[in-house]
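There is one chain below, alone, in structure tokens, taken in the form predicted on its own.
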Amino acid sequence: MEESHDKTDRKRSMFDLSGKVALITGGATGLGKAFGEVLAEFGADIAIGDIDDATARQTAAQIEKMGRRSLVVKADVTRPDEVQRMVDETVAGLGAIDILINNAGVTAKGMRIHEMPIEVFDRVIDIDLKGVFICTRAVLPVMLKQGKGNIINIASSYALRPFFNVCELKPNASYVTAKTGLIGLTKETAVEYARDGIRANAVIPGWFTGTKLTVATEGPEYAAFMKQYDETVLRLTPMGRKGDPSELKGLMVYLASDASGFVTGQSFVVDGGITI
């Protein structure tokens, strides 16, 4: 009896996190915040980056509910002085960033290229490309000085399938140059700073529940759309359904824990067949 309870240590150890620090940007809602929960059920210390500060301490203080630490630092990833910041209180607040999550994301209205106005095209590459290239340039230099490090980015099912050509969906150029960008800086991260002893993977989610990108917010016109494009997807998606934001826990611990400590520049597809 003994023997096999040494034996379910040895395996939970594996994906223990007590000690970690994790910074989470866009943390305080969606999948942002359902990664802070099963890194705080591990036993991570959470940071919580995000613009909605009034919700991120909510999250936050559910997360110390659970007997982890946490903080929350209002950043916005496009200002590399906000992500300076957040970094450094991180650090000066919870010792460490030893996992860094990009998670901030934002869409566009769907338009073909010849349609769609260069100051929307900026704004969705700022945010989900060039904001997690200024928070992993700021947050590196710390990793390198604890010898160690962690980076997730959180790509999209957009990347690999881009949906203009499947049906009714509308083409959205700035979403899916952004997130297949993604990709391609992850494996650069990854090659760069494999032997400093920091590893980088992309998760590449479907259609999820939960998030702030299901929300209909632009009138009627728009919330028809996405009643649209909700058919759609789910009609494409083999499994037939959304993906819950529960469903994505696993594999956040196993690429935030020693048990995917060889393993880097890789992208995990969670999209219930939809790139298939």
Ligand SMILES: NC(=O)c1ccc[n+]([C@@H]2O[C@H](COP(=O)([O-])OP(=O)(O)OC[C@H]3O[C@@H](n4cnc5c(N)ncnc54)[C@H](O)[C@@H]3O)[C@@H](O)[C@H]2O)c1
Given for the second form:
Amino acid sequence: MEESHDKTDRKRSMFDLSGKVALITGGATGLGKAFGEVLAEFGADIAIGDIDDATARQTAAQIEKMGRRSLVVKADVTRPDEVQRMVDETVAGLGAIDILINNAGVTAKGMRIHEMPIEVFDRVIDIDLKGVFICTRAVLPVMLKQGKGNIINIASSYALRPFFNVCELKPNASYVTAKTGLIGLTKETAVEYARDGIRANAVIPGWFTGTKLTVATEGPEYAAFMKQYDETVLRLTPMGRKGDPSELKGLMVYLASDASGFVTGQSFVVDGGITI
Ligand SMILES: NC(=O)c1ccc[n+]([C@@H]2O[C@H](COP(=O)([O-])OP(=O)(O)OC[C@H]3O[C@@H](n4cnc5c(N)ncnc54)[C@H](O)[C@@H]3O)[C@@H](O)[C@H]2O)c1
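Now that you have shown the form predicted on its own, what about the form predicted in complex with this ligand?
So here's everything in the complex, that chain up top.
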């Protein structure tokens, strides 16, 4: 009884995502996993494109347990052929792509510009910026054919401020440049496709717990300065703590749903106040 009451409420709600299909890059783990969970909770079917096939399959199995359809495509966002396969298999398997979340991302070890190997800069730009272009470029023809679509890019608070205090410990020109570029790409996508019924917005997270982003990049070296780095982040964050991925879920549902129907080209900061 309670369950059907909930469903009725959701169907009436402007946040309802029933019948929609969301494709999430890097959706196996971290923030991308949280996005998949909440969109499924609000009714969407979820396709995950990720290089980590095994974890993506576990995440997809959890989504199916929620009563939604889910699909995994092993795809590296820097590889146009793999991205095209990701798009084709999502449309073949789930019937549409209503929502694209460009979430796959990496960072780089902290180092100053004059010390940064060009390949390190290239890798972050390739995944975090060019990868978004490649995925968006491949999905747009599907959305144009549908006459509607919704693109959500995951940037970073580094796009707004290079955070000298933090960067002193972990300077990161590659990540700052990629995420700043992503805000521009979001605006460009929004204006080019607004009259085609396609919206594009960005989310700007501050520091969040429970993801592999920094630990995976830094390895054991990270442990040496992690305490100092974390203390600096917490001191700079007015709320005095890091965010939990669940604290991005409300914004994600808002942006993915009709609730934000007149919103495009914008960037939404969720950061405990660190960019103030
Ligand atoms: N965690 C934070 O505090 C934070 C803050 C700001 C922005 N972000 C952004 O959020 C996004 C998700 O990061 P996260 O913290 O969840 O990291 P994470 O490392 O936990 O997850 C990233 C996911 O992306 C996948 N991935 C990496 N490279 C890929 C590629 N080339 N092709 C396809 N998939 C790939 C990984 O396998 C993984 O599943 C990133 O864009 C990141 O820059 C995170």
